[in-house]
Amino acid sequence: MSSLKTLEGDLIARDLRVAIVAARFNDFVVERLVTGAIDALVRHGASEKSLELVRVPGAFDMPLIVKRLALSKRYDAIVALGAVIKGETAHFDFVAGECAAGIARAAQESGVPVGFGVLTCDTLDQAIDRAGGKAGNKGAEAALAALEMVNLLKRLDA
């Protein structure tokens, strides 16, 4: 196995341009899963000032927002950020699975890698465990992904 070819896209932001789409809905949870993206994308190369931060009002808008930036074409990646929990209602199901139905058509028909931060948790410990706390940060996850799949992509078309 040694021989064999792989490609893989490096943790590089340098000269980048990303976007990242933060849902304002329960917001104290994602206002930590944006300072981790940010924070990530910074310490591997990009520059603040190629960063934009887009706002909508909850994971349910993220789709419709994260496509029109991504065939904007202004944008080398974009990284979605939201956090949805469980209620007492069927509510969660419908917002979280048309959240990331939509976010993930959006990247594969614009061709403009989405990382995927959106939290789907049962329980509002879960969602602070994942936007900082014992589980890390899925908004830095979500950032890095993102940079991977755009060095991946220019990888495959060099």
Ligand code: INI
Contents of the next structure:
Amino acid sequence: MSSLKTLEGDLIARDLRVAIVAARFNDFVVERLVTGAIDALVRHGASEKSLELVRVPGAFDMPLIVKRLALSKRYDAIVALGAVIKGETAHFDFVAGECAAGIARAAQESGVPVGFGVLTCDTLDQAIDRAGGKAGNKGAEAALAALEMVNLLKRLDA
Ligand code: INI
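Output the structure of the form predicted together with the named molecule; the preceding block shows the form predicted alone.
Okay, now the whole complex, with that chain kicking things off.
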């Protein structure tokens, strides 16, 4: 273990206001991500009253809404949840690419952490594995990453 002074965010969600933005596309998978994210936040001290769920049509549509929410000053963090599953066309690359880049921009430009829980998978089976199956729940992981980032930013500002 290094003895360097280390700054990191803890995983305490008490009193934090969090918006969860969830895509309706592939809702069978996305609902599992939503459940995982809520469960993770509540188990780390969030009150369900301080969580809000915002539905959008699909992953491509997320960045605009994430940015609007981030700039509203009503949330400490946002968790973006969706599932882009590769089909036979190049649509996948555009949807997944724009979603990821737009969400990253929204976080960087607003200063509000956004946990990125948008799956990009080759198959539905892979998506199910990552939405509470054998590869964990990426919705829960995104929620905890957002939480850690909020607390890290607070620590850097203190
Ligand atoms: N949206 C998704 O969230 N996942 C997908 O896999 C997907 N595919 O494959 O097309 C998808 N498309 C819809 C897109 O996100 C927008 O809702 C649509 O283009 C309207 O803006």
